[in-house]
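First, one chain by itself: the form predicted alone, in structure tokens.
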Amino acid sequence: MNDRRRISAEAVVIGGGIVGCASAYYLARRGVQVALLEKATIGGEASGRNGGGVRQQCRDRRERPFAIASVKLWEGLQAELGFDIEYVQGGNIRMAANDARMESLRREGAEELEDGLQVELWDRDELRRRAPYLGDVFIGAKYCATDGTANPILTTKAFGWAAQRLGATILTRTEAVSIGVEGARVASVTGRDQDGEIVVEAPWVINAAGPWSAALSRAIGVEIPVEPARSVIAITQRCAPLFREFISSHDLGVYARQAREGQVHVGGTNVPPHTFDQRAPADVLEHLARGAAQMIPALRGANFLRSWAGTLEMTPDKVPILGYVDRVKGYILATGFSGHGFCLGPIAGKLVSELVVDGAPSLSLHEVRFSRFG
């Protein structure tokens, strides 16, 4: 058995998620040699298991801006992947059971329209009149068109069978546990998988390793303040076609989308943080039938067939940390996108290969820079 081995990349990217996956397609697509290594499997954590929102509405306004690219980015992915990732565009319903909930979506509205992003206000009639299948404890929402649902074990495979195709090496099963720096800048990772230690030479590093990308910057002196956070969804018996909005309410704290099989996909807004644990607690299961069938009605009596749990990767701030590392030359942070990262994926994924290929991305990353933390 050979303990160590080696091969050689223009840049290697650390896990593969949406994030990493991504990375690696748009690196391949610009013609750079790459290799990405992913501990478990291909979309097996939080990018696999997350909602399916693809989302523009209702974020930090430092964010939004990545979130309407990606979007453009996402209409056109089905083709340009050459896969059904299930993509569909049918909006997104975030409700008020309350008046400081309207009132604090009235605001979010108002700013969002400032940064070109069409969403409408809807009092209790109309959201009666476009979403019937909810029920009466909301008095109003806001909502955007553009947004959508897709599915996240496909769309991260894809992005990962897509950067294959175009000649990418993906190392699944093969966990990254160092980094090599050599006069300040990156020279490889060191990865581990059944036979051994593989090392990837490359002056590139990209840490997309969510949750575990902490622990690998700190090996090389980098400080990154991303903590791991619980997120539990659990999936009911199929169901007739009840809607094709993603919806959510922080009042309730629940959201929910329904698959193209008729599987309704619900899970909880509020995440306990500070924990690898990816139980599902039957408390937490409790809460979120319970939230669901006071926010859709038809689901009253309806059965959780399975759940799971996945680890996201929260900032202090809850907005993404990505780009350069000024302390070592040729690492790339690509991390921290606090369960708001699947939307996320393909945009930051073509701006690492900007970074890389250009030395310079098409949209600022100034509001999302390292640096910011101190």
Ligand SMILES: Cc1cc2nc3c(=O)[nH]c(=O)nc-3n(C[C@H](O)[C@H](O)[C@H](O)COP(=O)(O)OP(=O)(O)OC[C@H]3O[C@@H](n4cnc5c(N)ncnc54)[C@H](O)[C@@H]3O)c2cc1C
The other form holds:
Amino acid sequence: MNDRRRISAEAVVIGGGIVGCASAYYLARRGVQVALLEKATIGGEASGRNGGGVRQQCRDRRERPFAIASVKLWEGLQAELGFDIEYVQGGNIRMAANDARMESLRREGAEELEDGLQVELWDRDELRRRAPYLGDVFIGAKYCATDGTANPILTTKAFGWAAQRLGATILTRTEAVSIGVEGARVASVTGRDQDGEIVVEAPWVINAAGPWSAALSRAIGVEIPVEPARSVIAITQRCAPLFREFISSHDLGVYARQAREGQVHVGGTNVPPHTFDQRAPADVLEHLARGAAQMIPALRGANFLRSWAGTLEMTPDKVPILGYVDRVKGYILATGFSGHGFCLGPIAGKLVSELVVDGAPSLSLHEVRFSRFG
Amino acid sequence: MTEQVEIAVVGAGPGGLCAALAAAQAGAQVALIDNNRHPGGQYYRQTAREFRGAPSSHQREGAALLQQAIAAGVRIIAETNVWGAFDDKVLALNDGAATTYLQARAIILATGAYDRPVAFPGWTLPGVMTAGAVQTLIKEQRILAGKRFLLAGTGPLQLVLAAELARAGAQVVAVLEGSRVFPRVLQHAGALWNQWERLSEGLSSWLTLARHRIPYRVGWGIVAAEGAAQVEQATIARLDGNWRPIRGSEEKIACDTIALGYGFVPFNTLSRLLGARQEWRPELGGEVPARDAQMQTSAPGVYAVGDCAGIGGAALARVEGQIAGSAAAAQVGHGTADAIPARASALARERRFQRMYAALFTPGVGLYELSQDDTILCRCEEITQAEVRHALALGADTTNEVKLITRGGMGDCQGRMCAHLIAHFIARETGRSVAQVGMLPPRPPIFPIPITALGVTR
Ligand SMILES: Cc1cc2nc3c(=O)[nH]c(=O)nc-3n(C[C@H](O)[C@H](O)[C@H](O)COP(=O)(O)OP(=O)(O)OC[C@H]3O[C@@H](n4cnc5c(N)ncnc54)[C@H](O)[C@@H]3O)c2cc1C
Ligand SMILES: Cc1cc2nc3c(=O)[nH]c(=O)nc-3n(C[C@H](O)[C@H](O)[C@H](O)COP(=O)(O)OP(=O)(O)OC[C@H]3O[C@@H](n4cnc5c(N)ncnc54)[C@H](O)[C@@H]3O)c2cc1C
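For comparison with the form predicted alone, please write out the form predicted together with this ligand.
Below is the entire complex, every chain and molecule, led by the chain shown above.
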């Protein structure tokens, strides 16, 4: 057993979620020698447990350009990663159960069209015609045809495998325990695995540790305002094909998608409690059951088969943190995706690669800069 | 709505009935929940009312125990699943129509075990069943699952089943015993002391076999099932000491039903959900909660007894139940847990029997090597061994990782059928132990439950 091994790389990524894996992939594709440290397994946390929604509509305006750019990447991802990630552009329906909700969807829709995102407003009749499986509590909806869904775990793993094929070093069951800084620049990351310590020396460190990103950063004096929060999903047994859209209702507090094998995944849109606890409480499962039965009446005959929870990485303004840290050269933050990071993962990874290789990203990071919390 | 109770017992087999009775006799308020129409568990399985003939001695004993429990004030909640366990000892109950919650100060788990699945070419053909399913059909419904039965497995329960089948008029073409019992049983004669009841049951089954001229083939096992739309014949073979088929010894045997009785797997999901630390104990059937002398798990106030904490038979389940019932009652303020010293010698005797049983009848590794690349390992999702192998090539090395990549274990059985099969395959391919490869994490509800029943609370 050897207690302290050393390897060197040009960039080291902390975290094997979709953001870390996409970063490793795009860095490797640009020829950067990259190592990724994951404390457990690739996609084992939120990135592999999420609702699978790849949606652009209904986002904070600051985040919208990133979602639009990410969907452009998603469209080619399956071929690029060489793996069936079950990506379907089945559209996204955001329903309204009352006039106030419909009005706010209308306002949002106008803004989205202005920003170049094609969306449609549906009245009650159009909604019945386009989505007859939905319950009659809804009076209308906003629809974005280019939104869709994918398999979270397979997408995240496919990024990891593709990065590996391009020469990235992926170290699983290796927890990053500290970031080394020399002068004003990052120099290394120390990890711990079952055989002891491993030091990865690199002039670039990307913190993509999701809800755990704050803890690691604190030791080098960079306080990231990211908090954990629990979100739960329950799934039904296989059902006959019912719908292909990603659908959600903030009035009922639920969203859903139907996976390729027929199971309907149901998640909640309520404000999640701040905790690392990943046990699904009974009242949440009940909420999901009631919401599902109201949203999709056909599910009244279905059974819930299983549930799980994942940990979100929330920022105070629910917009991600992506970019350099002014005080520590070579330190890049890619965290705080606040429950929307599955869709944004590919673009986040690509932008990280541009920060390292080009020194200038292809999309302005001004709105998602770390220093906004100053 | 959440109801309060002092002690909740889950499972009304011998372990749960004895636990509930002991706790109630000590003065505790007890609720006993079971998902069958008639309480009694596996051993005391009651015949459906419509088919009542003369009850067996087991059934009479179970019925008497149930009456005693009711008389002692135990509240019986039948036909109700415990589908989840939450913080502060809250159990979620479902009777098909609505969900109710029961909060207990102590919980005794007595959820029993299920038949060990075995994967071999043809095991998914109609006509391949577990011995438990065949037996349940006879006991509860008086139905014979086929006409010509082949019994393959290990342990004395096979003899019991063969005798029941013969008495019911079925043809039993052979009973295959994987373990080379006879030479080894002598080494354990000491543990059989005081086991006359069991010996006499075994003996009577044995005589029934002889009377019906049913071949009992020691050191033989199943290798494959064949047939177009249904089992028509089986390939069987002699086994070596590790239960690997000996090349060249294969024989074909015609049959329409194959009953697999390769022992049981503890149903430990609720103890896992309640946070009890688990151990990998192949001789006890697999993953079981660690316990102290009072049958308490590492989760305070959560007890586990009987087969769900390690396969040990009805008599051990009864003694463990008495101990846990009395300890849990004392914990919530009734009595003094005097069952523990009083039952010490009975416990020691049953544990000796358990060890002997495990030494004789724990299947060897060969049992997990019968599957081929085109054999399905996960029935619900129809995942083959080749697909699992592919996931390993992609870097997976745990049962959970394989599940995430292949869907194996994501189906309706919640992994109860496939987790062991997949885990053993991964262990063999990666050279890691089954303990390292791990089982699947529990994901409530532990049985599928109607969405409408979950949204509705009574
Ligand atoms: C239930 C649920 C539903 C969701 N639904 C959607 C949706 O429909 N659409 C959408 O776009 N988003 C959704 N999200 C959000 C999305 O999943 C996350 O925003 C996204 O996965 C974040 O990716 P990440 O890579 O930043 O974080 P994570 O997936 O959390 O990955 C971080 C990784 O870092 C590892 N790590 C942490 N600390 C260390 C360390 N010290 N050393 C090494 N490794 C470390 C962790 O083990 C983890 O694997 C949902 C999330 C949840 C939980
Ligand atoms: C199929 C089968 C056949 C057997 N045949 C024989 C035999 O012929 N002779 C013999 O000596 N021994 C036999 N055994 C062994 C013997 O029956 C067991 O060792 C003994 O019954 C163990 O008792 P127990 O109390 O631990 O569990 P069990 O008797 O198995 O009782 C457990 C009870 O809990 C219920 N339950 C489990 N989970 C839940 C839940 N979440 N919610 C509600 N209820 C739940 C089950 O349905 C069951 O009724 C058999 C075992 C099995 C599994």
